[in-house]
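Take a look at this single chain, the form predicted on its own, given in structure tokens.
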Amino acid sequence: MIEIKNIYKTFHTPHEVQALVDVSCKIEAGEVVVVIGPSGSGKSTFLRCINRLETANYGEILIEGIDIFSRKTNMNKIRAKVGMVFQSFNLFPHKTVYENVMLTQLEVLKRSKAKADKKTVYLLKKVGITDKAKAYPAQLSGGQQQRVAIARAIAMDPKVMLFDEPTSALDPEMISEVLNVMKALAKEGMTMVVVTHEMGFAKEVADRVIFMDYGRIVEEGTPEHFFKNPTHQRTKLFLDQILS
């Protein structure tokens, strides 16, 4: 599904910042893999970098055999196969729930309005927002914003999901109702990249975690391996600060 290979990535704010360092990995059709590591260890980073909304300095991105930082490559086809999910929930003020939902299906996809509609009504359904359709985001609580948010991306029917830190803006009691949802997508098979400080979810969920730190992927494995077993010693240090 997706092939990273040697990818770099450098910010100059002002200071040059080395983001990404040699970040090489696969994530086949269906898996779910996790990506944890500390703040500022290049994990959103190489997330953006798969949804080209960051462009490696070096390096190649394959998804699905096409080279998404080649000139050639049509970015909204590309964009239109993955969906991304941010910290932000970035849905339309001045729209309502359902009407974020069916927007982009009506003027990306280009769907009928009665296609869009059938698919809306299904999804606020799946998400466990049907009485919230005719609300309006700022009406919603932050769990019920970032599941509309999750309900629009599968909107777009993509083969893969990007989620970037989807519960770190939320209130405790809010995570588990997200979380429900992620775990849903992940058991009907949906290929996703997680970036989370959930290690619960790592556990439960994911066919492999990967460790990153100072722009490098340091260790990766199943969960299995990487919570009781990790062969690095900067894995087994955060493990134990973030586990006590």
Contents of the next structure:
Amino acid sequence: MIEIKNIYKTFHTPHEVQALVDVSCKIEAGEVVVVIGPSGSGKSTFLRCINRLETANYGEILIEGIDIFSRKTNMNKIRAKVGMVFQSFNLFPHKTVYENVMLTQLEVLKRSKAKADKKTVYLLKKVGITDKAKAYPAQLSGGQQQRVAIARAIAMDPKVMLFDEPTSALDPEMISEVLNVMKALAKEGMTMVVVTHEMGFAKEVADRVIFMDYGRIVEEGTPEHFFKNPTHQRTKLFLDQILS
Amino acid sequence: MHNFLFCPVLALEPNKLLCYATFNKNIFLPSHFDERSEKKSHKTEKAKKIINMVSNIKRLKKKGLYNFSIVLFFVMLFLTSASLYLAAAKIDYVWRWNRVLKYFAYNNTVEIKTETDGTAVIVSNDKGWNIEITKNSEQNIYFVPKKAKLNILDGEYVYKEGIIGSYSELKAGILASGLWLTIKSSAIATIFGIIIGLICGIARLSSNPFFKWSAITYVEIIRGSPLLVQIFIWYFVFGSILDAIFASHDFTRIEPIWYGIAALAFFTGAYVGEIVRAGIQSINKGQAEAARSLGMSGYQCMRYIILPQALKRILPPLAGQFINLIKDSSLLGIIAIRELTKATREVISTSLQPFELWFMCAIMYLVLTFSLSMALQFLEKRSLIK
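Other form of same protein, the form predicted together with its partner chain, not the form predicted on its own:
What follows is the entire complex, opening with the chain shown before.
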């Protein structure tokens, strides 16, 4: 479904950093891929390249066979099919929860109001935010905001969901409520790429774990293989530090 | 303990005490603070604020400083105006405030005169009277409205230029029409200023060098030259060119006020553009990323996500800019537009009461700017509550 071929990305400001070096991988439909790695290893850049919030300097990414770095591609159409959830939620603060979920359905998908309303009510119920539909994002806790952000992304009926450290900005007690929503999504067969530090989530839900360091994919494998007997020295070190 | 530490400073600076007291509500009012965290409704918040303010005042009152400051303020006001009055008396200036009024509105007597002579027949209807004046089967009809006083009787013979009816009506004086012109030109210039500013601000942030450099050039030219010179350029350069072109194509020439409005609008547009740019840049980058990642186009992202948030933020600096615009409109008098300042100058040359009239002029600008800032403050508060 998503094919990433030899992408390179270098940031020049404030100073030259090689964020991605020759990264290639394939993500099949229905697969849950968890990307882990130390900070600055290029996980987020990797994720942001998939819906072209960052443009790779070299290489190509195919989503359902469409090259997203090509000039001819209508990126808005692709992005509508690739949902993204951010670390800092990025809900629209001037719109209510309900409007946040409604807006893109009406404006981007051009759904009818009745249909969008039905979908919104259904999704807000699914993520457990029915009573706060008329509240503004600032009146919600971090966990609630992140759940609304997930609902907003699913409302577009995406083929794949990208999660960029969705629980990193949350209080510890709110992490589980967001992870539960994500687990439910994974069970429904959604294709997901998750950048996270939640090893529990990776063990439980992931079909495949990718470990990145210095912009390269160091190791790739099933959670069992990954957490029980990692082959690479760097992976062992990272897991030792994070799990102890 | 804090209170004791700050005491000597506070005694000297009452403002600081207010700030300090508001900042540290919990120190002064532990009970209110607890309640506040429980109830979050807006009304109770407001009530708490008032209670806090009152308690602050009480604290100041104890020291006598608060009352003394109030008295000091009014004494200063009184002394300033009294010294001005005395100084004016010293040069034998006679204040005649009652003379100012007639430049705002005056009674104008309208007389209805006949153009021929003949016998008058009065036909009354709902709106007034139709006077038919007939001589040698030649008939002229004059209309006299109901509010007028009729001077003739039915069947009376009237002579040429005879007054058949007269009434007085209230007419706007020079100052009133000058005020209206000031309001009109600033309002139109504000509207165009917003439009130009929005376009300029967005173009300034475009990655396309055509738009970006055009916006930068425009802003730098406008901000770097005096408004007075710009008005001259609009009127004497562009005005002359356009007049010549229009004259050769048999169009009517454009009124000078439109050159004035154009100068004001383009001047304000440059500043509004910079304000809009700052407002857009102040919005978290994540907002645009979220919008784009949901498949919104650049236009949709701007229209639904960035601009609504930016506009809310730029309201206070915009208010300042529009207040400046109203004040700057006083320069339009230089190209023979009789706005408030120019009207005042003309009135002074006939009435010879410069003191009252200049004060009056200033007060009218003050009323305009103050009501505008109040209106925008109201808008801002409403959007904040939301």
